[in-house]
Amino acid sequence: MSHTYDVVVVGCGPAGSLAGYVLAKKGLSVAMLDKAVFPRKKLCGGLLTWKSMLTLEQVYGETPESLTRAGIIDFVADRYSIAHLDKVLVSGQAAYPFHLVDREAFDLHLLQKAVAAGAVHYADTIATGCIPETGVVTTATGKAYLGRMVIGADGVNSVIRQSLSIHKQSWRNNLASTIEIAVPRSRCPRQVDFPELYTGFIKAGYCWAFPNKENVILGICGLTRKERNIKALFQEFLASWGLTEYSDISFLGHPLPYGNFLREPAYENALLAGDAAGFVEPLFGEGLFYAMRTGLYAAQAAHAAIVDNADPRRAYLEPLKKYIFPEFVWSNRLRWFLMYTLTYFSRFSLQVFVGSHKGLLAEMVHGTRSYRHLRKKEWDQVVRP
């Protein structure tokens, strides 16, 4: 048994419920298919960067202040701070403040605007294949689902993404590691009032500490093909933050797509969107705002593909390799630029780097400021749905 559709999205977080709330304003018939029934936990920090707060207003018309009534900001914080082990190298104040939401809540709060807009939400649908010549998904239950376009935002482990002929490159090499838990404010040994980012425990990757209303967000990512267990690097980092009490927390981990984003993220009528195609930023490891833009982007081709019978890829590479891809080569770069410094210099040179920087870190963090040369980025203007 198949359903017809002009666009199935497989994955319904914020990549794919952003791009089926844009089809589905434009008026294309959408089928949002996810494994999970929502709400449903994310592992994940939950920051949102003022080029995060730009695309949700450019898409959806929200704000901080629409966002926080709604019950999905829950804290914002104007300063930050970057340590190397236990040795604070800088904190500084940030010229736009950070805004973090409950995942949970954020997602859901997407997927019904989605809905909303009259796409159909397939909730416990494990997608198991993707024809992308002839638009097919199938799936666990023996249905299918036909698209005259697929957009694929399944996420790192993204099926769609393995049933694509352009998947060569070893996915592998650069996933990073993640596990993160939710310490309560009333155990925490100290206040968390703004993110905080630890290098030292990880060669190629940091820990952190991130605030929300009720928990403290402890977290650590980075390669580990040259390193020992991660759960034992975390361990250090907790006890090294004071926390050593934790055996009835539960640790979350999954892997993140740390560099190997791919540049072909399309194939006949299938496109890539979010951690599917591995969009997310290598030096920090932002992936809520490239996970949203690339559903954008992924919309917009999917919709002149329809309907103005547009070459698909020519349309999503188009702004992919105008705004996106520049962050990501210059990101890695830099990140790799820091890493070799920490390992053949001292953490002085480290923090000489940041300190003299430390201003405009926070504004590539932003996206006011683009990391290829620290240029003034400029991102593209939307008009909304």
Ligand SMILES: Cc1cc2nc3c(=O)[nH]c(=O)nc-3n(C[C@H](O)[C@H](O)[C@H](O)COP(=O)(O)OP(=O)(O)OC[C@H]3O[C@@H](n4cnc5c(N)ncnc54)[C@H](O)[C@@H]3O)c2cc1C
Given for the second form:
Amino acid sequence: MSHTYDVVVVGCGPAGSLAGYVLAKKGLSVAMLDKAVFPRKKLCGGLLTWKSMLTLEQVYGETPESLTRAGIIDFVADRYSIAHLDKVLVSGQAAYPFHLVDREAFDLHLLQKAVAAGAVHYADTIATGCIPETGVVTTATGKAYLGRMVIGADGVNSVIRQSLSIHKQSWRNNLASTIEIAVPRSRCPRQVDFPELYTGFIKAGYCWAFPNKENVILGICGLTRKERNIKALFQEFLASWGLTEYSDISFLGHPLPYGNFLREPAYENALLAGDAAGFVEPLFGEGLFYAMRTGLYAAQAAHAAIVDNADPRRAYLEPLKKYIFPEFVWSNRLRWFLMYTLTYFSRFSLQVFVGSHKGLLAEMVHGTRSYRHLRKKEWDQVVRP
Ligand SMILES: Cc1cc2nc3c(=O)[nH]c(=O)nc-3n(C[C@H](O)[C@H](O)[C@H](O)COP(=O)(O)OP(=O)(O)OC[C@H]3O[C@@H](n4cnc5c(N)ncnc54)[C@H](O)[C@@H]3O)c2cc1C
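Starting from the form predicted on its own shown above, please give the structure in the form predicted together with the ligand.
Zooming out: every chain and molecule, the one shown earlier first.
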């Protein structure tokens, strides 16, 4: 039996839910499949930058106040620090605060918005493949969903990506491993009130400590091919915090795209958005903004294909090339520059770099400046759907 829609969206994380919302608001029929039942857990630091908040405002009219009232924003911090091992290299005030969300609540909120706009949500539905020429999405129960367009937003291990005949480049080569734990504040040797990043514990990656209301989130991320035993490195990071007894706290891991974004995330009637296409910034691992923004662009391209008979690939690649790819290319360059600097020179060279670019680095992360030569960055206007 098959169900027919204008668009079938696979995956209801931020990329899929935002795409589903925009398409449903524009009057198209949308099916949204997810293997999970929401609310569902998603391993993530939950840090939203200025450009993420801009996207939420542009698309949904959400503000920090409305998201706080809805219980989505869990913590707000206007400071940050970058350290090498236990030595703080830079600590400063950001021009705009970092908002930290609980992913369980955040993802449910965005999914509910899509459903309220008219999208049909199918929970507990595992997609097993896609035929991009016909728009058929097959599922584990044998049911098929037919869309004039398919948006694959099914995360880093995307089955939709694996179904498409697209050049996968070095997907595994630039995949990172991550581990994260949530330490209750009462058990954490040190309180954390703003995002802290750490270099030096891992060669091709970094560690972090993020605050939320109840816990301190400690994590590590590193290129899988460069790091043999990421768990042992993480334990060294925890030991540096004076944390030695954590046998009852779960270590959770999840792969993260880390420089393996696809330049061709489109094939026939299928488009890939978010982690499914590797759309994560390759230096700091920011993915939420890129998931939402590429979900938006994919929805706009699918709409243009269905309503105006436009070429979906061209319509999708245009904003990606203009706004997204340059950020990834330049943040990737900066990443290798900083990693080589640390490997072949001392931490003092890193200290000089981050110290001399202090305020600008925070603006770059927030997205008011580009990773490209730290120029002022303009994002596109979005007509609220
Ligand atoms: C440890 C860690 C910390 C991070 N911290 C941050 C941070 O602080 N800030 C930030 O901006 N980014 C962070 N990220 C990155 C961010 O979490 C991701 O980039 C973001 O979740 C991508 O959203 P998405 O919608 O593309 O995919 P996801 O959020 O992964 O959603 C994919 C959805 O697809 C569903 N799915 C998967 N397979 C199938 C299938 N076969 N059939 C049906 N459904 C399927 C899943 O159930 C899921 O709901 C972090 C990532 C990790 C691993």
